[in-house]
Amino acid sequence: MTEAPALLELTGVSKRFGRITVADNLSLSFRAAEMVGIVGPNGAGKSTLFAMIAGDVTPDAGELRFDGRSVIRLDPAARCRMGIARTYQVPRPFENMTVFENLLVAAFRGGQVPRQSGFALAANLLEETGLSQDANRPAGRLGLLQRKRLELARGLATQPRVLLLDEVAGGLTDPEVAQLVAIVDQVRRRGVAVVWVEHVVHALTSAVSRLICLAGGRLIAEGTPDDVLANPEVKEVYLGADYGAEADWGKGVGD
């Protein structure tokens, strides 16, 4: 069977901030409907990878595609409105607002969603993220489980075809990560691609069938999650050299 030709790509991507390199020569793809995870210790390139997607930096080299065009010099707002949308590893809603009206407006803005759609999308949301109950409480009042769920929620009310999720089970118990992986998993389910950077690695484990690990802005392993967290380098870049080989790689490592 043939493979479904990649929705978003990179190809040989760089950045450096002075000496520092984030990104070294990277080469990725993600499909359609395919939920990607992203591990990797702290500095190796992953929020600097989403930021480099999202249109916040721009590579120094390299080309990225989205849907087979070229969008390398477009601003986050244009790629907002093709598809691409993300959450931040610390949530970012217009607290002043409520619930309702922060997805508003997420989909009107971001999505581009017509005015009567819009709300029907935004309520929508609010039952499939379970955020009804707070849809008229201001952002800036929510504990941090729903605050996480609004992140989401947002990223959501753009209706992306490409959506990049950052830490978004960080703090959380992990019946409340079972939670959102339930939610993020439904949103695979109807086409979206997912691409999830997270360091409670077992929440990644348990929801994506690819596994991407980067360290120093280098790719170091990728394929399945059991074979990527098998992979020496991998434990060796991540953990430290002399993390053994029966750690347990579920216990939100890397926080």
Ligand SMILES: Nc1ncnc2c1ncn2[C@@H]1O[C@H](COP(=O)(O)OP(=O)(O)O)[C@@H](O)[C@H]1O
Second form
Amino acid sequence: MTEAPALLELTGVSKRFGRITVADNLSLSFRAAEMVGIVGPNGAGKSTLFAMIAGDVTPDAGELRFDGRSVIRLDPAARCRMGIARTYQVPRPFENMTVFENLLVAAFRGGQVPRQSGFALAANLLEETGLSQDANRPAGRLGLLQRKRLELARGLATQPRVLLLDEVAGGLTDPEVAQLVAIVDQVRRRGVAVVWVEHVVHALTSAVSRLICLAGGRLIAEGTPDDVLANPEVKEVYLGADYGAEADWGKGVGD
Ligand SMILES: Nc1ncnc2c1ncn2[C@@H]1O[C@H](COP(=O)(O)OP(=O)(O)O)[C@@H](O)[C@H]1O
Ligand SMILES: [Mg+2]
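Switch from the form predicted alone to the form predicted together with the named molecule and give that structure.
All chains and molecules follow, beginning with the one already shown.
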């Protein structure tokens, strides 16, 4: 069986901030309709990887191809219109706009959809992401779960082909995480490549078919979630990290 060609492909991507290496010759590829998890300790370079894919940060070296075409010189807006959407670790809605208005902006700006279908798209997304009750509330008044949902919905409103999720499950309860996973998996089934960064490992393991572990900008391990989490080097970067490793490591891992 031949594998589907990569939708998003990074080759030899490197980035330093001063003396800190945040991406060290990274080569990664992602296919349509797959969900890939990225884990790694704080400062591993996960958010910066997304910033480079979305065009917010320019790599020092390397190539980035989307749908067979180099996008390395395109600005974030152009990449978004092509179908690359990222969410932010700290949600960034327009605080004074309502939830519905936030989705319309994303649909019209990012997705470039015609007026009528933009409204329909936003309305469907309210439903799909569990935001219907909050449609007319200013985004700034939402609680954490709804803010995370809105961040996801804004990404979806741009009609992405690649969706980069940065810690959308952080701070949520297990049932809330399960709801979010179900929503995202539906999106994946429609053919979207989902790349999901999460610091809380157990949130991802059931959802993804492939897991990548980064540390210090380096690819430490890549494979099935079970294989990656059993990897001694992966255990070491987590357990050796200077934050509450056990809480972050989550359930069912390393037992
Ligand atoms: N714009 C920036 N300028 C300087 N340093 C940065 C910048 N963005 C991130 N860093 C640093 O790069 C490292 C990796 O950050 P980040 O990609 O946010 O890691 P992660 O998301 O894995 O926690 C950290 O040490 C962080 O402080
Ligand atoms: Mg981060």
